[in-house]
Each structure stands twice: as structure tokens, then as C-alpha cells.
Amino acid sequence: MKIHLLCQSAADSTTPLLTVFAADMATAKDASATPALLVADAALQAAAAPWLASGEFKAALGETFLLPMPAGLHTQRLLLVGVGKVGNLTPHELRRGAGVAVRYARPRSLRDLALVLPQHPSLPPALTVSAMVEGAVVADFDIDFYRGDRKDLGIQTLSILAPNADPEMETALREGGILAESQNFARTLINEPGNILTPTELGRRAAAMAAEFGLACEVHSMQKLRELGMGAFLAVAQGSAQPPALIVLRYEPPSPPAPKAPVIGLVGKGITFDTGGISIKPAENMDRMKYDMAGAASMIASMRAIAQLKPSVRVLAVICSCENMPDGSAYKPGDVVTAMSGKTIEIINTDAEGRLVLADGLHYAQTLGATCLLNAATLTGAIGTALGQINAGLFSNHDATAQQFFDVLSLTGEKFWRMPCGDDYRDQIKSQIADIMNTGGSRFAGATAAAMFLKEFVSEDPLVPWIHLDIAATTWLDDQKPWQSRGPSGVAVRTIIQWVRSYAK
């Protein structure tokens, strides 16, 4: 998709599909909808006025209304897209609105699309441009990669029409494209079948990405894991015919890091297929377990964007990738394994494998020099029970670091909810025969028990600030959204990138 910022009157645009956003201006809770365009252009206002007054279009979030051959305009079609109540208006509603326009255009074979930049006090122009680009690019994605009758429905040209432009808006246009393309890069990885995206193939794709964007990359397998003493990671990997991959990506800023900026370590769970191992999963929905590497995809995609945005902060990523399979050499319930840190772990359930590979990944990232950690993983079904499919879970040992993450959500529009992981939960993972066990042994607080396990592998002296994102329930969209296809969501990518960038300020 080619994206342009044009200083052009919407009335003069000859695009096949011109999109203008509208909000419901009613402020009283029970008042009738009062739709109004978020632009001052007289020609647009005149073309839309009869339809806004008819009551047929109420400007609800995601609602569309098409005006074919609108009078007074050169465009062939004028699409009205609702962004909801004006009192709730933020750039995130425009992110979704841009996605709605793209999803409207794709099945109608409309390849060129123009969006009119809305004007409202709650919509800073540069931030709104970035959000619109992000929404449009993320919407231009479908999961039917392997269908023989797949048609190329992608948008070829996206134009954003603004009354005037400035360098900040041009920068926002470029950065929004980088963020969204990286999110789609993660979604592409997550969507791949397990027989194609093996750990070795994930390593190849990470290395190719690193070579394209100037990152240092190392990909290791069994021998390196043994040398490092990664007994937890090796235990999970040993049941599969596919060798594991330990992927390390490094970003060095072109200018000196900001004063007191940490070395950020991003750690991702990369289980390219999860059967549950000996504690095998039910057959229903097991096909979805190709997405158990979504945490790894998020980290690789984040590094892709970081390499292009070039923040003044050092970042490294550690990806622990393998399959969890139940062959004759697989690890078993009751086994005791020794992690790279030296902690011994009693295996209660082999389907709690993600925390094992992350344990060694977190420790290794610290040995490589990381002084602030963030890991992401499709770790527990329990997080979905707690938060549903709206918020992802966030756990942290450091309030200021967690707050810095929450502070960037206003930029990204993503939803996370902080969950507890205080020491009063540690008894859940105490083992009778080893240092800790890999599940809480209870149906209560399962997501917190997993977080407490990971916390064991984060340094306390000195304290290394750490965030754990449990994205299990929000990684895959079961239903089509008006602004996004069903399938992998790419959740957390944009927020991780903006959080990393916040350390460069």
C-alpha cells in the first residue's frame, strides 16, 4: 500500500472512494442521534446534509453510509463512516474508522481510497494521521494465505487529505505505517501453519528481517542450549523431531542512549505448535495452537519497527522457540528439571510449557545485559476467564515501569489490565521436592500463578524492572470486526514499540 498525505480540497479529489468521518454530536444520554461530519468543507457538508438529516445514518462507531455520485464532488462515491459519540472521541476511534473504510473497499474491488482528515479539538492532527494510517494498514489483511482461489483485494493507494500539512504530520504518516506494517508482520507469522513455521523457519524469518533492517541476529539450537544449561527450555523441546531455535536480536541506537535509559530485554514465547505434550490438550480447537508463538512474533515484529524508528535506547530480544510434542522422549509430569538460573522445577503439567521456555529466556536476557525486561506470551487460559477477550493481562514487579507502559496506551488504543503478583501468591508454586513447580496446583488465580513462576527468574538484587504480558485471550479474533479481519490480532506490538520509545525521551 502506497500512502500519501495530500494538501488538497476534498471536493477536488477524483478518488474512486472518498471517506469522511462523522460523529454523533448528541451529549444527553437518551437523546436522539445527531450525526455531523468532522470536517468544515462546504462541498462535503452540502453533499451529506440531506442524508444526515434523514435519520438513516446515526454515526455509530463502525456504521457506514454510501452516497454514489455525490453532487458537487468529483469523487465517484462518498462514504460516511461513523466514529461514535463525540464525547468519547479520540484518535483511536479514527484508527477504527480508517479500518472500516478499508474493509468496505476491499470486497468491492476499490483499490484507491482517500480519507479526509477530521477536524476536532480532541483530535491532534499528527496523532490522528498516525492512527488513521495504522488502522488502514491493519485492516488491509486477511488470513486466506493458502486458498487456491485467493484474490488480491489489497488497497494500492491510500491518500489522506488535509487542509494543510507540516513536518509532524509527515513524520506521523511514516511512523504509523511502520507500526502497522510491523503489526501485520507479527500477524503473518502467527497465521502460518505449524508444519510451515517450525522453530527453524521462525529463526530464518527473524534473521531475514534482521538483515533487511540492520539488526544483529544470532540463531542457535540444541548445542547452544546445552552449553548454556537451559534445562527448562530443553525439557520442552526434547519431545519434538523439530529442533528448537534460540533467537537473539540486538538493536544499537545510532546516537548515544538517553541518560539513565535501561537496556531493554524483550523475551517472547515461541511455541510454534503446542499439543500440551504428555498432558495432551483436547482435540477441539487444538488447531489454534499454531498461535502459541504469538509472544515471539510480537517481539520480532517490535524489533522490526525499532530498527526503523531508531530510538536512542539499547534493545535486545530473546526468542525461545520449540514445539511441545508427546513422543517417547518427551518430558513428563513428575520430572524435575534445572533451569539456566540453577532453580529446580517440578513438572506438574507438561501443558504449562510456555513458562518453562520463558524462564530460561528471561535469565539469558539478563546475562546479555538487559536491565529492564518485558515478556509476552500466550500463557494461560485463566487470563481469558479473568478478563475476557477485551483486555490483555499485565503483571509487573515495578510500579513505575508498569505505569510507563500504561502511559502509552493513549497512543496505541490497546487495552491491558494490571493483575496482582505479590509475594502472598508465591505459596501456589512451592514444590515439596524442588524449588518450585510449574503450575499452581489449583484452579484459582492460574494467570497469577504463571506470573509468579516467571518472577522467580527476574533478579531481585539488584531489582530488574519486569513486565509480563499474558496475551492468550486477545491474540486471536474469533469474529470479524468492521475494522479488522478475524484471525491473529497482533496485540501488544504497537504498545511495546511505543513503550520502548518512551525510554529514549
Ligand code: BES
Contents of the next structure:
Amino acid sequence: MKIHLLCQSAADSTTPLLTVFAADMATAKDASATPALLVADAALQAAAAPWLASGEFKAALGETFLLPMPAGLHTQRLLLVGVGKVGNLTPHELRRGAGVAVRYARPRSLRDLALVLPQHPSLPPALTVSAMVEGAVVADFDIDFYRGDRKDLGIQTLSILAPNADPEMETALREGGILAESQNFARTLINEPGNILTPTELGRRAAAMAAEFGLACEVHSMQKLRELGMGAFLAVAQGSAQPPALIVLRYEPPSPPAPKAPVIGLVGKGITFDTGGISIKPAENMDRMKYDMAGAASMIASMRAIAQLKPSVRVLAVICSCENMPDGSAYKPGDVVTAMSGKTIEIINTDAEGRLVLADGLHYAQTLGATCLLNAATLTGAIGTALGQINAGLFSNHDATAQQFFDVLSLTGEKFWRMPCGDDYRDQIKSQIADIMNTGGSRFAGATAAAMFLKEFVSEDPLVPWIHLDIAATTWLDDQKPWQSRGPSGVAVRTIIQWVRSYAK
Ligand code: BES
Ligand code: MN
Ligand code: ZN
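Given the form predicted on its own above, I would also like to look at the protein as it appears in the form predicted together with this ligand.
Starting with the chain above, the whole complex follows.
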């Protein structure tokens, strides 16, 4: 998709699809107020006025209304897109609104469109431009990669019509494109079936991305895992005919980072297929477990954007990728394994494999020099029980670091909810015969039990600030949204990138 800012009046635009945003102006005091365009342009106002007054279009978030051959304009189609109540207006509603316009255009084979930059006190222009670009690029993605009748419906050009374009808006446009393309890069990886995206193939894709964007990349396998003593990761990997992949990506900033800036370590769970292993999962919905590498995909995708945005902060990523399979050589309930850190782990359930590979990934990232950690993982079904498919779970051992993550959510529009992982929950992973066990016997607080396990592998002295994102319930959308395809959501990617950038400021 080619995206540009155009200083052109809406009336002069000859685009096949001109999109203008409208808000619901009704309030408790004035319930009958008609919707209003978020732009002052007289020609647009004149064309839309009768339809705004008619009551046929309420400007609810995601609602559309088409005016063909609008009088007084040069476009063939004027599309009104609702952004909901004016009192709730933020750039995030424009992210969705732009997505709705793109998903209106695609099935109609309209491959060029223009969005009129909305103007409102609650919409800072640069933030609004980046949100619109992000929404448009994320919307321009479908999951039908392997269908013979896949239609190439991608948008070719997107113009944002603005009365003036300043350098800040141009930067926002470029950065919004990088953020959303990286999110789509993650979605492409997550969407791949397990037979195609093996751990080895994930390593190849990461290496190709690193070569394209100038990152250092190493991909290791069995021998290196043995050398490093990654007994937890190896235990999961040993049941599969596919060799594991330990992927390390490194970003060095062009200018030296601030002396106090941390070295950020991003760690991803890359289970390319999770059968549950010997503690095998039921058949129903097991196909979904191809997306058990979404944490890894998020980290690889974040590194892709970081390489282009070049923040002044050092970042490394450690990806632990393997399959979790039942086999004659698979690890078993009751086994005791020794993690790279030296801790011994009693295996209770082989389906709690993600925390095992992450244990070694977190430890390894610290040995490589990371002084601040963030991991993402499709770790527990329990996080969906707690939070549904709206918020992803956030666990942290460090309030200021968690807050720094929450602070960038106003830029990205994503939703995370903090969950507890204090030491009062530690009993859940106590073992009689080893240092810890990989699942508690308890049905309660399953997502926290997993977080408690991970926390065991994060240094307490010196304290390494750490965030764990449990994206198990938010990484896959069961139903399509007006602004986004069903399937892999790419959740967390844009927020991780903005969080990393916040350390460079
Ligand atoms: N990959 C799953 C978690 C998962 C479940 C992701 C549903 C997406 C949707 C993870 O490896 C797992 O199996 N977790 C178990 C842990 C249990 C055995 C303690 C779970 O959540 O059931
Ligand atoms: Mn599992
Ligand atoms: Zn899993």
C-alpha cells in the first residue's frame, strides 16, 4: 500500500472512494442532535447535510453510509464512516474508522481511496495521522493465503487529505506504516500452519527479516541447547521430529544510548504446534494450536520495526521455538529436568510447556546482557477465563516498568490488564521432590501460577524489571470486526514497540 499526505481539498479529489468521518453528537441534554462531519469543508457539508439530518445514519462506531455521485464533488463515491460518540473521541476511533473504510473498499475492488483528515480538539493531527495509517494497514490483511480463489484485493494507494502537511505529520505517517506493517508481519507468521512454519522455518523467516532490516541474527539448534544446558527447553523439544530453534536477534542503536538506559531483552514463546504432549489436548480446536508461537512472532515483528525506527536503546530478542509432541522420546509427567539457571523442575503436566521454554529463554537473555525483560506468550487458557478476549494479561515484578508499559497504551489503543504475581502465590508451584513444579495442582489462578513459574527465572538481586504478557485469549479473533479480519490479531506488537521506544526518550 502506498500512503501519502495530500494537501488537496476534498471537493477537488477525484479518488474513486472519498471517506469522511462523522461523529454522533447526541448527548443526555440533547438526545436528538444529528451526527456531524469531523471536517469543516463546505462542499462536503453540503453533500452530506440531508443524510445527516435524515436519521438514516447514526454515526455509530464502524457504521457506514454511501453517497454515490455526490453533487458538488469530483469523487464518484462519498463514504461516511461513523466514529461513535463525540465525547469519547480519541485517535483510536480513527484507527478503527480508517480500517472500516479499507474493509469497505476491498470486497468492492476499489483499490485506491482517500481519507479526509478529521479535525477536532481531541484529535492531535500527528497522532491522528499515525492512527489512521495503522488502522488502514492492519485492515488490509486477510487470512486466505492458501485459497486458490484468493483475490488480490490489497489497497494500492491511500491518500490522507489535509489542509496542510507539516514534518511531524509526515513522520507520523511513516512511523504508523512501519508499526502496522510489523503487526501484519506477525499476523502472517501466526497464520501459517504448523507443517509449513516449523521451528526451522521460523528461524529462516527471522534471519531473512534481519538481513533485510540490518539486525544481527543467530539461529541455533539442538547442539547449542545442550551446550547451554537448556534442560527445560530441551525437555519440550525432545518429543518432536522437528529440531528446535533458538533465535537471537540484536539491535544496536546508531547513537549511544543514555548511560542509565536498560538493555531490553524481548523473549518469545515459539511453540509452532502444541498438542499438549503426553498430557495430550482434546481434538476439538486443537488445530488452533498452530498459533502457539504468537509470542515469538510478536517479538520478531517488534524487532523488525525497531530496526527501522532506530530508537537509542539496545534491544535483543530471544526466541525459543519447538513443537510439543507426544512420542516415544517425549518428556513425561513425573520427569525432573534442570533448567539453564540450575533450578530443577518436576513436570506435572506436559501441556504446561510454554513456561518451560520461556524459563530458559528468560535466563539466557540475562546472560546475554539484558537488564530489563519483556516476554509475550500464549501461555494459559486461564487468562481467557479471567479477562475474556478483550484485555490481555500483564504480570510484572516492577511497578514503574509496568506503568511505563501502560503509559504507551494511549498511543496504541490496545488493552492490557494487570494481574497479580506476588510471592503469596508461590505455594502453587512448590514441589516435594524438586525446586519447583511446572503446574500447580490447583484449578485456581492458573495464569498467575504460570507467571509465578516464569518469575523464578528472573534475577531478584540485582532486580531485573520484567513484564510477562499472556496473550493466549487475544491473539486470535474468532469473529471478524468491521475494521479487522478474523484470525491472528497481532496483539501487543505496536505496544511493545512503543514501550521500547519510551526508553530512548
Ligand atoms: N498453549 C497453551 C495455552 C493456550 C490455551 C493458548 C488456549 C491459547 C488457547 C498452553 O501451552 C497450555 O496448554 N496451557 C495449559 C496449562 C495447564 C496445563 C496448566 C492450559 O492453559 O490449559
Ligand atoms: Mn500447552
Ligand atoms: Zn502452549
